[in-house]
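Next up: a single chain in structure tokens, the form predicted alone.
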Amino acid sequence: MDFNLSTISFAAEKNFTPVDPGKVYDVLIIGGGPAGMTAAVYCMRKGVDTAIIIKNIGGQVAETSSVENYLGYKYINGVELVDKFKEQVFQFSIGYEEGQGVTAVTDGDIKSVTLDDGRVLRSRALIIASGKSWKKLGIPGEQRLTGRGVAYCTICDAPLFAGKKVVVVGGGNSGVEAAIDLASVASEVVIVQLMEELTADKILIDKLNSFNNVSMIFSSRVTEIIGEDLVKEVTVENVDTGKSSTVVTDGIFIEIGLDPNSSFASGVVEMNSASEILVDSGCATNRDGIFAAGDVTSVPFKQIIIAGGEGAKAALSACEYILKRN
């Protein structure tokens, strides 16, 4: 068998044991991007016995290229800042799960957590920090060609395209960042976005303008996706004049945004129209002893720096509770 000797190196730090369905936590830590592992330190420096699932280890950050706007850092890949947040958290004993989601959880004096094999872990507080997911078009030809030309994260598969000729759905910041990505490697890169003009910030519409292989397609959203085994071309079609068109292309990297990842506290947690969850200014939900923070929650700017300081009040929160209850 051969060994990662880096990886044998880290493993080696790792101060955690497996989760316990035996055994009762005080808090229960669901998500690990910023929110979830920045509330996983705090909950431990209070010394509350923790657990923390993670499904994706830090989620959206480990797919971003790269981070200039988190303190402390001029310039970051978002694969190394994620690193980071690990050895923060791993030098406390916390109860650790990675690679299993969440289905279901309940309220009660002991809440509950189901994940995807069955098991049941069982805490008197909880805090769900689980993010966001790309969100997908629905449209013909997208499940059926992911993996084979539809993508979803640059950062991932940029590398796959270099030379050939991608199309970007989505002109806001995630679309734009991908685009910029994708200019570095690609041969020609086309933006569909379905307004009249980019909605990304302006500093990223001026990276992206210093790049000659970029063109645009207003007012317009793709339709289908085309092709046997591998992408081929996409439809596009103009939202003003109804009048459909086609690309060719080698890919498509979907970026129109993301959708929280909630649905497992459906019905147990209030939430808004659009499926986040409602918190106060504490990080508490109106579930007594369950507690919310990050992206997946209704606090509006989604950043780094915000859900590291929202999962650090939920832990405080959620410590509070527990002691009060004791």
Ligand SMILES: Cc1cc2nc3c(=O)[nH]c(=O)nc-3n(C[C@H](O)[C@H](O)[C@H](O)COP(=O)(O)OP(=O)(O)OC[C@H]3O[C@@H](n4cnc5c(N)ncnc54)[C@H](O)[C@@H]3O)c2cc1C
Second form
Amino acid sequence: MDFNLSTISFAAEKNFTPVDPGKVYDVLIIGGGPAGMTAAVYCMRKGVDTAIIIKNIGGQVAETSSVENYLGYKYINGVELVDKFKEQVFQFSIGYEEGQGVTAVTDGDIKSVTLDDGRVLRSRALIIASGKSWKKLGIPGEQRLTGRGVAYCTICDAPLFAGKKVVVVGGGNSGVEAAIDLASVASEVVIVQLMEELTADKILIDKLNSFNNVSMIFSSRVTEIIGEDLVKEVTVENVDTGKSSTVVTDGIFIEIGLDPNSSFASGVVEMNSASEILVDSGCATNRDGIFAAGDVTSVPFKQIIIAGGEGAKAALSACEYILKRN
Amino acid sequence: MALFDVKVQNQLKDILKNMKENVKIINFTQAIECPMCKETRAFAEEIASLSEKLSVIVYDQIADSDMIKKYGVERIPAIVLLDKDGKDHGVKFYGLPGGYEINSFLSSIIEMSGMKQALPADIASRIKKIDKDVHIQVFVGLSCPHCPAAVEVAHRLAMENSNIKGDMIDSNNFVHLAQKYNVTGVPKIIINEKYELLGAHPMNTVLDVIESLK
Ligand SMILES: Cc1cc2nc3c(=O)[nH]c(=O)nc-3n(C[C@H](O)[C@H](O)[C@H](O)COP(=O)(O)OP(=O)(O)OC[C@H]3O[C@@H](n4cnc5c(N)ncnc54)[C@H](O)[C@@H]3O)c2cc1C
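Output the structure of the form predicted together with this ligand; the preceding block shows the form predicted alone.
Up next: the whole complex, starting with the chain shown before.
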């Protein structure tokens, strides 16, 4: 029996304070992944009045089983790394809100940020670090059957498919990682991949090949998910021939990459065609006083160390902006 | 064999220092033919040994059927937490709260001991107004990082209002029950058998559902 103890959550000393809708902060940070938490540490060390709003603490890192390319740790599991980040943030008396998402932001000399529960917070500068979430297929049955056989988070839900048959959509790194996790518990795994071959890293493909209960359908996409209360089957279309077939399955994991969490800022800041926020090399958006960092931005390559670095940059730019204003 | 190694034992001891008053852990078990019962009992006893403020009582499903009835235990292994006065607040764990769930277990112990963060005034007054019976079942997986948050919300609601009961259920220990509720993703929150929420939701969303109950 393993115990994934998060010691920092119980630290007697948490210096943060509840967010205060009555005041105007210097900086508001949206998001509590590596980008947002790094920005928080930098802002607090610079002494600017800061609050951070976090829907799910840790972001994608909390859903990652092992990290082996964040310098300083040869190997660390995602939750442990998030714990270390938290420990560093919680030492400051930062304004703090966890569990609420931002639904809208407005620009102006004073920016405002609306939360899920309707509260409105205000600040002079804004750092958007809301990262990315699992991309949906957008096909019939997907939304209705989510949690009823349609799944995205492998480390959460793979054990529920013990002894069952599952389809994994996607043959890139996330798809193959999911297939590996599932192959050790499920009776049978079928990968449906749009390309003619897997596009994951070689080291992952080698690991996948060590299982004998995995099969693949190439050049194909899933077009419909069918079932009443639970997923029963999926329709798979060959993109070359246009022919459709049915795969009977107990579940389907959708692992086709990620979409930026930027909809609350649409119409406010400029974005590219993938809805990533456009930033310059100092993390500034096209709006004065609004900065963005990490996976939600157009910066290439989405990694923890990159998001952290971008978060630091955004914070320093925001602090400079505040200083110049005052 | 100890479930916790020395490092974890020391971490647990440190965390349990946050407890204010005593808390009683009741473990419901059965000697044979019960998956995870032995481990859950060992877990309860080991945790209890790490703080002077904790004590543990073990009841047998058959020999102590009156206790099963008294605490409304529906299946075993189960753990019920009682406050310093031995009062039951409807805070239950079905299955061994290992993996990530150790965090919700500790958090519920600490809150049951009286060390609670104040709730925002509007939330507190909404909870107070709930006057019908509410049963919140939170299906979890032990390898799910978001699940403890969902359990903590259910248990806190149970502690705040005696009409509310909150259960953690390990979906992989109670496979048939999980199947009955079509659990293929966790956390899944079932309220009064009828309403379901998928994922960990903040307290206000859970309250929205409770307030909509007929
Ligand atoms: C399965 C998996 C494995 C990975 N493995 C690695 C690895 O081994 N090494 C590596 O370097 N990278 C890895 N990555 C990538 C890495 O996790 C990301 O690049 C990094 O987490 C991005 O950080 P971020 O802070 O920009 O965004 P995120 O981590 O996505 O965090 C975004 C934050 O914003 C919050 N948020 C979102 N919307 C809102 C809203 N509306 N209001 C308020 N808050 C909001 C989220 O809850 C979260 O707290 C992996 C990713 C995945 C999914």
